[in-house]
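Given as structure tokens, the chain that follows is alone and in the form predicted on its own.
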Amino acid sequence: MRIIETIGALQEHLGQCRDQGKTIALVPTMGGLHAGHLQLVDKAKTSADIVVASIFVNPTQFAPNEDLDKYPHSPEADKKGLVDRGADVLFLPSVQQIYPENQTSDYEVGEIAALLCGKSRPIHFDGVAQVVSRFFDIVEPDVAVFGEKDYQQLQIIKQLVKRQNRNISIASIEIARESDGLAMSTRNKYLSTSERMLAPHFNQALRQAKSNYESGMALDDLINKARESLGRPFELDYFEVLDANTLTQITTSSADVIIVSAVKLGITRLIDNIVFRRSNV
């Protein structure tokens, strides 16, 4: 695997490549791999020739109060994992080769960014955006692997193609959990030994909410008994059951449904979610 520090270096790399008729796929990541991550490596191996993946902590996308400066960091477990893995290049840029002076980019997200987990973190998805459309720009993929947990962000990184005009397939792959269905995060690092114990519970919620949909209860008790099953020491953020493929409330013609929460466990930010087909559609 090669290790690439610059942007220079990187695309004379890739030129290279692609004089070879070889196509490319970009895995951005902000380090602290976990399985989940490496699953995506995986896909982007059967998607393209070239794996790429990269490791960069982005600060536009986070809020002064956030864990910018304490996120995990584990460079050597992360590089291991990524040979293992067969990761073709790691791309390690600083903040100043993604932001140099009088860098700018098409960022805005509008209003789908205002959603969901936008209510609560109101520069998150406009900063992912930014550096997504940056990293778009250095590696030129043919295909770029995201995990369906951010799915508010996948949507949102969806969108930015569309609208951008680039030809870049998004692939995606489930969410990778453990063994006690708890989803894979980075942060979830940050749970201390009772609170890990007690975090499979938030799964619990959306899959009990999922039975309660498909036996037909109202979605505004199916949400109030969510809540209520969470409660302490879960600090609610949102729970919502929505149209899949807009993220807006559910109508008659809405095919797929997803059923969306965010909770605070201690410290820790936790996301879910679970993605189903409706029955009678």
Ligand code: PAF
Contents of the next structure:
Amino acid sequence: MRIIETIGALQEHLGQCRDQGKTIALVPTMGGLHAGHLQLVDKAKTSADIVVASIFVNPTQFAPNEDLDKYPHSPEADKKGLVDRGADVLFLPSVQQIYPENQTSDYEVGEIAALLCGKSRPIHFDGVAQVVSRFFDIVEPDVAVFGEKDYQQLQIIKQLVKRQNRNISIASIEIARESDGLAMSTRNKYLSTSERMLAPHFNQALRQAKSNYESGMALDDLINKARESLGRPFELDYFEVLDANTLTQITTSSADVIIVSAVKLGITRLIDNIVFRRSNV
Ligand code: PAF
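Please supply the coordinates for the form predicted in complex with ligand PAF, as a counterpart to the form predicted on its own shown previously.
Then the entire complex follows, led off by the chain already shown.
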């Protein structure tokens, strides 16, 4: 695996790959890699000839009160994981490389960024769209791969690609879970031992809500039940049942449903979702 730190060196290498007729997949990450990230690499390998993984902790998607300074960092383990999974290039740019002075990009996100996580993290998705847009400009991948845990992020990136008229296909992988159901996340490292024991209850609440939905319970009732079951020490941010394609209210024509939630457990923000097809459409 080549480790490349500058945009010039990356573009020179990728130019040579393209000259040989090779296609390129991008797996953008912020490091602190877990098994779910490595599954993104597996997916990328099935989608293109050359896999570029990037590790860049993007400052513009963190609010001042968030965890930018202590975001988990495991460079040696990350490199080993990426080599073992067969990534071809690890792009490790500095903040200066990604955001040189006066650099702006087309990252207007629109209404979807104000929903769900956007309510409590108002600048987050602008920052995500900005950095992803920048990576797309630099790498010009044929395909880019993202995880479905960050479902709202995935929809925003799909919209971005459409709006910017980019010829990039967006692939995704299902949520990678621990054996007790907890969705894998770099931030799970913040959980204390006792919080880690309680954390799977979050996914159980989502699964219970799905089963209540399927047995015909009214939406308000099933959401209230989920809210009750996620009592202290969970602090609920939101718990919603929505049309999975628009992230707005379910209508008679909604084919896919998402049950999506965010909570805080101690200092750790957890997000999770379940997407399923409606049986009665
Ligand atoms: O999902 C993430 O890890 C980040 O939001 C991303 C897409 C790498 C952008 O910084």
